[in-house]
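As structure tokens, one chain now follows by itself in the form predicted on its own.
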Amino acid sequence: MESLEEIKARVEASVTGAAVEIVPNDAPCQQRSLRVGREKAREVAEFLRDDPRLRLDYASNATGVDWPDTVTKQKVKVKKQINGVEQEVEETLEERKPGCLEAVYHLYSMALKQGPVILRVRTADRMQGVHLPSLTPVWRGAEFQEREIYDLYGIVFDGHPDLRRLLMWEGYRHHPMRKDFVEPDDYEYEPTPHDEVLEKAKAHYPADGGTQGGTA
């Protein structure tokens, strides 16, 4: 199979102002990845779906990552009047940069054998900006792991034929997955509270006693 530098610069000659990165990995693997901008990223996936070369015609996982947002500090000497005299002097500087979502595709390639290709795509940020566009249509494979992703992540996939969730139940306002989730300490509706449940339970008993859902 091509390698990323041939794929990225074939799609990027064919897809009129995609934007494509190579992302690098540093663990044991060293396993790539394409990462696509989300304005273009339905188009990507169907060339990389339809390229004689690659025809990469199956997703064999979807999955979501939270990044969330970082702040780094960095140490500067800058000149500051003291006491009527100019003094270097050593301040911290923090610069913020705001997270996002991530959907991760693994693509295989059926009819010749070959893959993965890892494609990425980020969402904006992640509060208002959680949009990506479905490839559901592209790959009928992914439609459950889509949903999948937006029920524990938040992301919202446009385009797709049932965004509903799929672990959790509607009307349930979180996204488990998020690196930000807070458990809610909601134990006293637990039926068989055992081991560490069991004392997170104890919690809402009755002073008196007595348990609630009439299991100790």
Given for the second form:
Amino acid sequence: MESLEEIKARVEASVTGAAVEIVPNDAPCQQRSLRVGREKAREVAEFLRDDPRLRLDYASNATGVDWPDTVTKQKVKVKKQINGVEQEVEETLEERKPGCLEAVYHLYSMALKQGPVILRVRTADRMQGVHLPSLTPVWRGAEFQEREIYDLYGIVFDGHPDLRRLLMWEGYRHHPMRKDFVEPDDYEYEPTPHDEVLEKAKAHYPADGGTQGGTA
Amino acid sequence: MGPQHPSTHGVFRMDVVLDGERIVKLKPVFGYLHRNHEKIAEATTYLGSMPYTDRLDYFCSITNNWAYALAVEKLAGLNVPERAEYIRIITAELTRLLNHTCLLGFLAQDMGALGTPLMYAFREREKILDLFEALTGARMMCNYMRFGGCRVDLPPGWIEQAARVVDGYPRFLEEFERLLTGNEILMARTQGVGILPAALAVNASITGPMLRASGVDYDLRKTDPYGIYGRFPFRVPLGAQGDVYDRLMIRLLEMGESIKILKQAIQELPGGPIVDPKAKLRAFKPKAGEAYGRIEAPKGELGFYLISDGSANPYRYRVRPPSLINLTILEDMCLGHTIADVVVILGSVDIVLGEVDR
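Would you mind generating the form predicted together with its partner chain now that we have the form predicted on its own?
Time for the whole complex; same chain goes first.
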């Protein structure tokens, strides 16, 4: 198979504004990956699938990774006026790097028996900008896996045909695979659809509590 | 709808819309067995997750072990000694035999052949489980592989016993084939039912016997050989129609090929160490990086994706579950068929909910 640099060059040539970047991997297996901008991720995926030299027709694995905000502390010497005298004082500077969520796709070719090419797409942040283009229209095999990522990480895949929670129940509000997820002390306390059922059931009770007699 | 398949006792159901007896819409519902295996694994050491992998596809704990060990070996750059490679192949192919055998029994049960075929299958399965128990101490939760090798060496007399089981297997397969495959009812229930076209199978990431029954030649033991599968000559059986009957036959034929591999491996088994001396059990901290390792498990491609941040716990631990992904096209296969066919089609997918929900 071609080297990742060649694939990058050809992707950039055919998809304008793809913003491709090679992510190094220090592990002995050296499976490096391609990170692409989310705006053109769908086009890049289609190129990788349809290109006659790559034919990556098989999305083996799709998964999410959470990269929380990182805070790096740095000690800097600053000159300050203290009691009218200029002194050198040490100060700690905090640099906060915003985190993101990442979707990773492991692509292989069943037609040409080659691979993997690893595709990564990052969200803008972890709070509001959690939208990514869905690659399910390109590889149907990503359907349940993207639903799982949505469920456990909270990435919203635009263009997914049926984006519902896969493993947790409807109405659950958290994304348990996120690194900052706090496990509940009491699982029973979690609001469940059962509460809604109880709320609805109140409509069937008489307003005065049934003191007037009469038939139910 | 559900539960009706033996492996779905209360943990899997389908929302089905019917027009009379015909399926109009079918949505599988998951999550009843979800315990967030991946989150648990991120909170424990690399080795600590090994017994958890047994519980994924609890029929095939040894192949689960192997997939995880393979991913860690890629991540940490460990080698596996020759003898361990052979033991891995022997135990993994035995696992394939027992998985396929049970599946055929379950499938016959789904079609109404209550009891007899399943008990025949379970009789053979017990022989293999006896071997596993002698080797690992547990019938099903084997927890056998270690990074860079295996946990314990074969006990005395084990390989002779394994050879006897393998030698006796073709007789059982013949008997099973005579009982089932020419059966008129079985043919009527399976032929032309639940057809899966090859193009859809590839696009939907279907793997394992399901994929090969649709005629796609893709077996990781051949196309992306792991371990020492490259040394074993065997065929990859392919289906033509992609219906339930083909899926059933593929499994029968694959068992025949597994027996070939087993015979050769048992014959050639070398001596030597069973674990890489470089591999550490305690304080095992791979360098920062990531790896994706995958094997041809009996149910399809089982992959593990690991990201290490240099600490003793994996930063990210992902299981690529073949059972879940093979269900992607369940609706496509069932549309237009009757309720009774859904039972058979689901049975032919071969799922285990421990792996679907994780």
